[in-house]
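Only one chain comes next, encoded as structure tokens, the form predicted alone.
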Amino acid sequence: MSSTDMLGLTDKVAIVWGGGFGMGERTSIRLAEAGAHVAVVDLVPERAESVAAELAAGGAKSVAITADVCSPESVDAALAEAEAALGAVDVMATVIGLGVWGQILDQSMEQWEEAHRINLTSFWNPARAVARSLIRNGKPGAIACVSSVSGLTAAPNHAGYGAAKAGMINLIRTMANEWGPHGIRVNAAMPGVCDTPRLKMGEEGLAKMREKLPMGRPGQPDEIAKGLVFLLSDLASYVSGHNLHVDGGWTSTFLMQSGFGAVEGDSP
């Protein structure tokens, strides 16, 4: 047995939101590297284009969408071009998130839900529905998402992302355990910092992390891309509800974010 067929992913029909960018880049090329027809959705439509045709001129069945996943309207014809152009979908990943910064007294309300809205709704709304469609076609199929660390610890300077982020935790459990019966897992993929392109880190902090970190470096975003793509395969099958740590031991340590100086962005 190949070590794609062993994934179970080939000619299944993955559909990736925020697969132009990042992490979400790597996991659209992982799932095709893995035998899966591949999705690309994204805000930016250049960005799912060019992941899409680098996928084709693999050898990939590849459709670009653009699509904005926290408009419920948008998704659900988002959903329908990817199931016209590849068939029903099988799996899904959303890569979506970004840190909203500031401290608690001194954030609006606007950056409040803007928070919400980036980091959670933007799960919400593709994975409800997708799990229609996968109910609706009788099929099984398995949804993963991106958390974070910042959704198992205080948040310092970005409440918002963490409150998200743990929300996002909690949320899975719940879809994991509403959907299994109809044959439908949900997990989530947890980095620490990892170096996306959105990433800032200064000399000084990222001394202090090579110092405190198991590994001593940030998760690259292809490592991410296959923690997520083990959750989606075979190798999962009897997996949901799970909060995979890709963290480089980051919560295995006693150490605070804080401690590290300024970090801008360890969202995909």
Ligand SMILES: NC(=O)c1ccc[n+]([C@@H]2O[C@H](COP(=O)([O-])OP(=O)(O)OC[C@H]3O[C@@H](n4cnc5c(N)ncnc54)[C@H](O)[C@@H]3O)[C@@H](O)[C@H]2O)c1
The other form holds:
Amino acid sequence: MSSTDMLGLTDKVAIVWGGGFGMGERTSIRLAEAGAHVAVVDLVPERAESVAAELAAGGAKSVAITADVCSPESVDAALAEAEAALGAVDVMATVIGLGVWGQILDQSMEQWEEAHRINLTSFWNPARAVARSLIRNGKPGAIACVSSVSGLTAAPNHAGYGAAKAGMINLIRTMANEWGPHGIRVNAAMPGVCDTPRLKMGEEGLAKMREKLPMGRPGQPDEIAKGLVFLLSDLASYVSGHNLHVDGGWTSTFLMQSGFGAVEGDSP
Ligand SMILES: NC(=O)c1ccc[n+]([C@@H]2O[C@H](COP(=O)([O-])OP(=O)(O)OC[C@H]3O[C@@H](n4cnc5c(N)ncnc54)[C@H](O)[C@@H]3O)[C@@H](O)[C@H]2O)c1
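The form predicted in complex with the ligand, contrasted with the form predicted alone above:
Entire complex below, previous chain first.
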């Protein structure tokens, strides 16, 4: 058996929400490399089109779709368009999120709600639409999203983001529980620091950060994509409700990095 067949994604229909950029772009590419037919959905039409064209040039069946994942109507229309072009969906990933910055006492209600809309509703909407399709078609399937270490630890200056990502880590467990009887698995890949354009740090900040990271470097978008593809593949056929740490060991060593437990016999 080839390694591609082992993934069980050959000729499967995949939909990647936020698939036109960064980790989402890499997820679209990796799924196509694994033999899936991929619907690339993005709010920005040119992003979806350019990634879908790249997949098609590589020989994959793909379609570019413009949609807003925060709108249920837009999500339903996008899923219908994807299924008309490629067939009934088997697997999906949502790769969308954004930090809304500011201290809790300085934030407005609008900022709080926006953080939840773009980081939690953005997964809730497409996950429900895809689960409904899978159940209607009597197909097993897999659903994955991108959480964050900010959903596990305190998230100073971006409380809404952290609370929404913590909500996402809980939501995958409930979805896994409610949809498991239909053969639907639901998981998250959790980056620590990832080298995307959003990581706006000077050289000094980057050097300090590298010192703190166990592997001495941030993750690459492709490494998060590989985590997502694993979760969507047959290799993870009995993995559900799991938040996979794709953080280079960062969260495992946080207490050590803070100085606690650095002395033998002094571990908390
Ligand atoms: N970069 C990091 O260090 C880091 C760390 C932890 C977690 N994350 C998470 O990684 C994920 C991906 O981040 P990223 O920086 O690769 O991409 P991103 O979230 O900035 O954007 C991905 C794509 O989604 C599209 N998009 C945005 N809003 C949309 C909407 N409403 N409807 C449809 N498409 C929309 C964008 O146009 C873009 O092409 C996010 O969930 C983020 O929270 C990132």
